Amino acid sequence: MKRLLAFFLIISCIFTTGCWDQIEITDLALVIGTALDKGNDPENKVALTIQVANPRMFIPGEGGGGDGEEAFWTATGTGKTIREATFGISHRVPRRLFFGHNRLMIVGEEVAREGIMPYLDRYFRSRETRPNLYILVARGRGQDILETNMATFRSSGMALINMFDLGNNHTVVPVRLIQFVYDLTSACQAAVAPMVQVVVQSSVSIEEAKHASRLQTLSVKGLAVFNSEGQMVGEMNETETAGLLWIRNWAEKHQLTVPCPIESAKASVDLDLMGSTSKTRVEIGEDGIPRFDIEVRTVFDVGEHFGNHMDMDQSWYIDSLAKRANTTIAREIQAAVSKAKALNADVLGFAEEVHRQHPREWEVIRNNWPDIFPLVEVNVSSMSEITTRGMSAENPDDSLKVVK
């Protein structure tokens, strides 16, 4: 019996091995990134662009054999839906197109402005969609975001992935499709994605300013807001977009810039963000209609201060810093609620804290929360504290004793 198993297992083992489904990475068609616009055609309403990594140029050995191949190009094509457009760059692609790392979705300006819904479900469906996928809005064409040949960086979509993986940066907002959906489909009904655009490159070498094509690189700046409808309403300013991130617990790479207590005028006070926490509770006021207090608290290290006076050794001089802060956090917070409150799209995510803390009023209001939204009150209070200030006022016997 014993045999007679060993024998069968053998037998399992010689028909089970081997790789007769392999792909070599050589024959593959990576996609990293991929742009959404309207096209030309009224036959044809998508056109769909993609960015693809030779992969024979990593490989040691492989790739810079002076064959004339590039390291990424672009190919575009068209369809009723995405999936045909896929199949017509397909066909003139010699190489299987794999989507599994495709990590950047460029929608266009007219898409988004049209409705961005029935360019998702493609991704959706697909198992080769990686949930870190990141969305944008193009100003303009997304085909021209990714044909666009940076001096700086050989890929387009790699420079705007990279960027975004540093994570929040300022108001440079990353948003993966995930949140993205997410936000649309909860009690927000309303999203934000961050804005990208074509600018000059202002500096460059002496050989790169010779070739117009080259003086080319891009920009993210602002942010796209969806309504319920998957529809783009409208746009936040950098003032704006800040505020947001103060409301949604997002700001984490950030800085103020506030006027010198002495020389408001002629000088400035650079500070970086070291940490940050927002909260926001709701009250249901007699009327029915839902409070907002916003309460941030923040920790600031002083990055430069662009002036003569230098009296930061002094106590009244670091809290008027941390007033100042509050008094610039406060402003941007309410510059957030108002731009949203104008396009009547709840992209704070109110509805969803009323939700979260008073359920039951939560299902009386729910229907008329596009109604109820422009007419909430909001209340905004910073705290802001002010911990290194720099080699010029910190004592430096204290650094020496941590070094040692």
Second form
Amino acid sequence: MKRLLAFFLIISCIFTTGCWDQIEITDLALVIGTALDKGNDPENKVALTIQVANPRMFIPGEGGGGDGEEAFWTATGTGKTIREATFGISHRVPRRLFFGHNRLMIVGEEVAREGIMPYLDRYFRSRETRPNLYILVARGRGQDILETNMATFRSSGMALINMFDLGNNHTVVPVRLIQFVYDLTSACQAAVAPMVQVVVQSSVSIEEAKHASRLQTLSVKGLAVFNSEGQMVGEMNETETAGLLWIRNWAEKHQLTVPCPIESAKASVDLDLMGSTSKTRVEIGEDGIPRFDIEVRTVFDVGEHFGNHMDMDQSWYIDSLAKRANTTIAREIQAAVSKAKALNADVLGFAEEVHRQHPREWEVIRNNWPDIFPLVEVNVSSMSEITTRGMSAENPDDSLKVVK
Amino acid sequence: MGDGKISQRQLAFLFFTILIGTMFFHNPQIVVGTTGQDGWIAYLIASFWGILVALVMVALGQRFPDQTLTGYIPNILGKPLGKILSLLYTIWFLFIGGGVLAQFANFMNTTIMASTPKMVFIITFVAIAYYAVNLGLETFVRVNELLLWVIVIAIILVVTLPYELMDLRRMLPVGQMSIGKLVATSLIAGSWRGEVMLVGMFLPALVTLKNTTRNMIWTVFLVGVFMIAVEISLVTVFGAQIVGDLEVPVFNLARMISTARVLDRVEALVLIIWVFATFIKICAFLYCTARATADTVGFQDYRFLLLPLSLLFTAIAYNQTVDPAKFVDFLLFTWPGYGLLSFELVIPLFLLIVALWRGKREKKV
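For comparison with the form predicted alone, provide the form predicted together with its partner chain.
Full complex below, order starting with the chain above.
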């Protein structure tokens, strides 16, 4: 019996050489980003562009710069569904398309304006793609973003991923698909996604200038605003984006430029954000319209004093800077609020706050929220503190003046 | 019966695995899908149902310390009726055990092994379970003592590692659901917890019955704590709305993990839990089926029944690999009636009342 068992165990080794569905990595085409556009053909509505990385080009010291070998290639396919478009591409690619490393969902502006909802399903249903990928909206066609050959980075897809992995950086706001869909399906029924566009690369070396096609780069700027139907209804500029960051407590790395407290100097002072928290308190008015009190607490570091006068070492000066920061923050928040109201898209998370803080009243407000939202009143109280001022107390020029 | 004896600790460990095994996977989708972020309240109520089942089963077991559930049913109800009920329980074990295996096969097809035939998973697991149970109860109970720690650590990792994506305020507001809906959902969640009913088949194998009640209550309660942690993690990462729409939410949760860009793609953790827990669960159900068959028919030994029952098990499991919509429908509308409302709580409670009323106890030999 034991011998028989041993025999079967040994024999079974022959059949256990690998996984049932295994594919060698060299047979895979690693998709790192996808872009969705509208197809030209009315029958085939979806145009899917994929960017496939050439892993050899990402190994430092090896292959890099090897002529004739590009760091990535792109392909576009059309179909009635995203899946059909994928198969359309695979007819032209000798390797199996692998979406496990797909970390970008770039939506063309046309698609975004028409409505993004039908495009979301595939990203949640796919076994390979993870729904925590970054979603962004392209100004123009998404295809152009992925086809951009950048001077500053090997592949435009990897460049965007790298940029977003750094976190909230000033007004660059990475939005993950799960966050986007959460916002769309939550009480707010509105969401934002960063916008990206192709711009001309301004600082080009002589070597880069030889390749005319490498004069482009990508710029992430502003936010696209989506309404409850998943249609892009407008954009937020950088000031409004900053306001949104304060309200939603998303600000991480941030910078404010405030005018110098000495009016006559007409100078500017840069403040770098060290930490911030914001709280939104909701009160329901007698007329049933909620009022929002937004309390932002921030800590700043003086990053730069662009001027040549003294008093930076005075405490009133620092206090005055903090007051100016408060004003700027309040202005940014009000800008975001009025934009959101104008678009009637509650991207500020107000409905969620009402739902959380006044669940009973929310049941009444819920159905009329699109009518109520443009009427809500917002009060901002900002409390800024400046705790450090970098590695120097005073502009060197100013110290000379004091001696004199 | 030459089966070896198991300790209190081993029993508690075994039931932890049995209870969390399948619950971990499909349950959050249904509970969060129906009660939103208040799912944890449903899990708390479900713990109460589970504890009730445990109390009833242990109370019955203490009246008949040397017999299994299917062994003492005829003593309580009399021969003809008791034998029929014992047979029903045998079929129930077979059916639910098959269901567990079918879920496993469906899960593997849904997640990572899309094109592997379901029969491959089913046959592999039944074969291993047959081998393990054939070596006796003590064997797989001891194996479980090792596997449990892996399962517990894997669950803790899966639940805590997506911390970067968590927004705890998504748990608010609390108490949006009506009590009626919470209780109804707790019956579904409680039917999984009610699998603690299986303890009736293991009690005679215990070295001593002392502290069994306390240990089983703790086991059921701890499973509840783990499920609440899972629910909180899911809701804070995805939001209640999305969790209800996801297929196998826990697996999706593991897919979100990307800690410091080093700990990435750790879905295998979920597979570890799933494979280990299914293995132990299949062993337990196969053992229960065999014991129940032997008791009902009146055999002394159950081992020679294992081979035919394994084949039956395979067929029943394969038969239950239905499409996902039907499956969720079953979990929502059929399973509570099958579980908590009949075989898990109501019938044992009825048995206990009859036993108390007729003053039935095991005759001292």
